[in-house]
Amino acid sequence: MNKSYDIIVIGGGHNGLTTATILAKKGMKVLLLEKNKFLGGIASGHEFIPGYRTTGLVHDTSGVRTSVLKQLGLEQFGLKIKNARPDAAILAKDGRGIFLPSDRNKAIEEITKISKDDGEAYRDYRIFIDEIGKFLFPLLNEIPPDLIQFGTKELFALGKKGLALKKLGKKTMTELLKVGPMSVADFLNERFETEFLKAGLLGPSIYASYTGPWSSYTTLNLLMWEVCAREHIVGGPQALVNALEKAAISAGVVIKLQSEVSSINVDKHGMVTGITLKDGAVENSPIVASSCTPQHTFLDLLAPNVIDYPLERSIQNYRSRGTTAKVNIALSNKVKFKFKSDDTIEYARTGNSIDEMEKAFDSVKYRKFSDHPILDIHVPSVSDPTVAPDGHSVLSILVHFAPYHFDAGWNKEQKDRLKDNVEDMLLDYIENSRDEIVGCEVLSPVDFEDQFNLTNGHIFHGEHAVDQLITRPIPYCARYDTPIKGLYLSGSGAHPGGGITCAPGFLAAERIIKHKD
């Protein structure tokens, strides 16, 4: 074949940019295609009303893999990394709160102000996280073992994993095997007594998930988040996107915006030959890496006769039930939280109690959004005053639970209802009044699908469930390559999953490099 590019990457989100840049730095001729007129996908910020902007649709960068950022050389393109997870506030409706610094000893001091027993329990909790991190963190940063073509090499690789687990010691290993399948409610109830502390700690285990605190295996989600939350990016996801774009251009990646792919082209031998754009233009390449969702890649971009029935059925059964909305709020004053009104809180979580969080999740089962949603709050104006006029604030809020599958339909009336619910909940935790709200933007899961091709509006490209993690998205595609020769998955629908990490994009690039070598 007379090729134009060594590889085509579909999607200009942070994973697509990572894949493209790694491969270009290896000397490959890379084309990156993005359907929007901007890069970044859900990691991109935008001005939602004149003078006010966010730094990303999602805002948690604590799971970003700094080893990847260093290989990409992003610091030379202006990226600044803080070697600690962000400090966060855990809020209660009664005006109390716990400021949870990344510094462990300071966090223990803060928790002890509420409960001495919980302060000691948190010390033990962090020691446990450190120990299991020696096993889990490497597992979440390497290409998964081949469980389909299982031979001596794969058996040896699994044996090494078993040895690493055993090295944790009998006590830690046994505890990990015991708690992994537990509900996060049971796990935290065994350790802590303060309800709103438990609610705040468990938040990341159920965010963007079709689970509540009492769902099985949610402890595993919490532990994976805890062991990976190590650093964060100054300026949020948009700062990462800016640096990735500069690194990609420097490495020679050809970037084409407003270039939506209509099909991935496959010849009669089942080999990728390139892509066709919506405008009819054809770009040729023997390798295509898709950072889109698995469903969009296989079911929308490939002709029906290209994939066999078992593969099609498996992708159709891959669960991506979006449960998250986004509400951006502009305030005419600095936001002041009731428990700590000194204008320094940048990240905050609500929940109040395990049972309240479970009730919020219950609504999605009946295809409704919660009247009392869980709020994951980022105030970018605390560290970046340029996102709002002087003395004003921006609140970037991920709202749980607001389902894609919503019987009433995501029209303006329902978005206004959700906005009112979020404002009502927010006012339980801040001193500011509703009169200080300058403007508001509501993005539903349907908006996420329309703008970013997120199947069912799922911000992680698929649920983080135990059967959709190591063999993510399905066993036949768990190592980034697929049954279609030359087609790879490089987005959050691949191992190790969603969030701002750069890990799927990096590991997919490594897999492609190994195949080419």
The other form holds:
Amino acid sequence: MNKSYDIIVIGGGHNGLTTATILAKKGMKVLLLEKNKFLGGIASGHEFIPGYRTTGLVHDTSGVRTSVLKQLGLEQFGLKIKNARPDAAILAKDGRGIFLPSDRNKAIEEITKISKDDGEAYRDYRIFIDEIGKFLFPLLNEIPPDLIQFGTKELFALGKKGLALKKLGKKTMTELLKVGPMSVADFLNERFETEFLKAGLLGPSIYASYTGPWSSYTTLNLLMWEVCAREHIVGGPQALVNALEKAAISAGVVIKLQSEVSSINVDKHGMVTGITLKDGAVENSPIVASSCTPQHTFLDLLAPNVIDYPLERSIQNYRSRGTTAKVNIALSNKVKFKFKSDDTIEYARTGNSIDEMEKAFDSVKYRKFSDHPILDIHVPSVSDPTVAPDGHSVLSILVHFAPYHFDAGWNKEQKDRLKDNVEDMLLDYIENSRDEIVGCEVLSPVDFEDQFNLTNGHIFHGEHAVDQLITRPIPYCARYDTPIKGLYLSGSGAHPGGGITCAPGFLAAERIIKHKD
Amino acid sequence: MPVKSPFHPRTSQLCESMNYKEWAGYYAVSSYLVHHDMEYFAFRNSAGLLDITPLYKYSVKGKDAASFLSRIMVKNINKLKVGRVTYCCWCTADGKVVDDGTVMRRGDEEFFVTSADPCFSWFSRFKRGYDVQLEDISTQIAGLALQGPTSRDIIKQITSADMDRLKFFGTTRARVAGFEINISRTGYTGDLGYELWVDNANAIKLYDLLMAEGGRYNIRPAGLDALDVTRVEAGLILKDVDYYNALHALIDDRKSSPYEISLGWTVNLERAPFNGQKALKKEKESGSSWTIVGLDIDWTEIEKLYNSYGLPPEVGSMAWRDSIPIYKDKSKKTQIGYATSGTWSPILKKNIALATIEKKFDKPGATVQIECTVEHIRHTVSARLTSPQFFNPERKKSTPSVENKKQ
Ligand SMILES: Cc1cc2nc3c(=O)[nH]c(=O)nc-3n(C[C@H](O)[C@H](O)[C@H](O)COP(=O)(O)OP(=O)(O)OC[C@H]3O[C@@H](n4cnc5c(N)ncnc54)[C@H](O)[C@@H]3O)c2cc1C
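Having looked at the form predicted alone, could you now put up the form predicted in complex with the partner chain?
Now the full complex is given, and it begins with the chain already shown.
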């Protein structure tokens, strides 16, 4: 075989860039192929109305793994990280709100203003998160143990995990085992009294997971998010992408944009030989790391008879039902939240009450979007005024729940309806008036799929359900390699899952290096 | 309650014995007369007419029909020529047989598949990525098997389609008294024979025509009891008797690969990936554990054994399908396998059986012991290992027109 590259990485999202750069730094000849005209995938920002930019389709960068950023040497390419999660506000419809600074003591102070009991409960909650973080965080930063070819080595590895769990001490361990499978509603009801605080806290546990607050195992999702939310990137996801791009180029990664892969080529022995692009060009390489979704990788890019039926079925059954839409709003003023009269709030989330959130989720089960959606709001113009004209603002809003499988169909009329719903909701929480809205962009799950080949528009490349986290995406390829020799998964569909983390991309690279040695 | 095939108005009139079986949800005649011997001899000496409507039938059409079927079947269907039929099996991903049947290529992009078990859902699973239309036409099409030495002559009376040129495992469209049927030179008797596929609406017309024209050629309606004898003589295996559908097997041990059930010859390994390819390649390299053999059971020993009780030898006149232990030798210390079906073969005058034995004991001509119970006591008698194909007459494959030309 004429081997042109040591490895081809499909997809120039932040995980693809991470895999490519780590391997290029190890001396491998790497080709990275991206469908779009730009890098970053769903971490990339764009100008949605002339003069107004987002800093990422996405906005929460609190889960990014600093250990990986260090190995990539991103600081040298201008990346600035703050070693704390961003401050955030929790909003209630009646104009109340709680400001939650990343500094824990300050947060407790703020909560205490509303409820003394909740202030104390929050302190205990944070201590619990710290404790279980000692066990959970490492799990989310290493290649998962092999649960299929289970031998002594794996038993030993699992045993070590068991020991780490035990090391938490009896109280914390029992508590973790008890609350993990609980619904986040039950979990928070046991601890807190202020309804809108609970609603705000639980947000991250149900974003994009096809669950409502009353669904079981949502506590585990909340805990995972809490344990990982430790940092944030100055300038948002786009800043990460910029640094990653520079690092990749300096490491020698060959980057080709507007290069959509149409097939991963496999020889008759079931070994990867390279890829073919949409325009017919063929690139050869014995290793392909795909950072696009597992379903796109297996069901669209591989010829149908290449994968065995049980694998195919397993991938088809992998749940990936998009439930998130995006609304970007340009505003001719600073954003003023009702509960706090200054204009420095950059992150805010709504929810109002557990039951309202459950209802917002209910709608997607019936293939409708919610008339009262939950908003996860980022105002990038607060820390980076250059994204909007002077004195103006950008609101980047993730809207839950809006389904990919949408009976009415994602046409202009429905998008306008969603936009109206979001604006109505938003105006409940901010002082600004509708007249100040300069323009709006609505992106549906179908748009995500069209632009980034996100299967069913799922923002995490597949739901964060317990079974899909333990062996992600599916048991046959839960450790980055796949039954097809030379094919690896390196995007959010691999362990430890979606989000701006760089973790799957990094761990996939580690696995590839291990296999090469 | 079983349902009636489109031929039922006729077959039920003829079925004097009232002896029916249930076959795939249909009433199926076991024997028309109280004993099946006349029907058996029709298969072997003139022509037997059997209702095979209960077979599952699928139509596969479309641009990718051939590659779609090649992905499912162990045989490379891309290579099957238009107008040809192939017999093969299909496997799970771990190379275990799901079912067996025939695939007929009626056009570049048109196939007709028969199976013993319902396979629509199984086939459907593999449609992704192929431009095909798969349709279950089991209840739209009726089938008749006309098998035996005079079958060709009878069909020649009802159609002008060139039966003298239709080779063994060939298929053709044919016009019959104002309607179209499909004829394939296939069957389950190991003899000269045809299967005729007709729309339900014309089923009775076809039946009447065959019976009317077949009279001169000693046509006779035949049932499953007679068929069973002929299929054992021909060494043709039967699902759920000689092997289990891997999807229905309760335990792994009950699953078989094609190599283990004498269907290794149907496997085309070196080609584009198909279901079970990897596992079958591995098995081909490392060898299979089991194989199906023929047993020629020693008649004199049976006779002697019965005589020792003061009895004349008794063998059932029907084909049997029980699991009978096979031993390496008289000591019965080593069981090497089990017979799955057998019969007294009237035409060969032999007591024969099909058996699954461990591959390492498969030495053609070797003598093994098969259990034989007389007066409630288990004994063994000797049996010689042979090819399962006990009966294979030349006429099965002969084509007069081609042979005449050669002369
Ligand atoms: C609207 C939205 C909001 C989100 N909000 C957050 C958030 O607030 N916080 C958070 O942590 N996470 C969030 N996420 C999830 C997070 O952004 C993703 O999990 C993560 O960015 C995925 O990165 P990736 O590199 O794994 O994949 P992607 O960014 O999806 O990269 C895959 C790349 O592959 C390219 N590609 C696909 N198919 C092909 C092909 N055939 N050939 C070539 N290229 C191809 C795509 O164009 C894309 O650039 C959000 C996602 C979305 C969509």
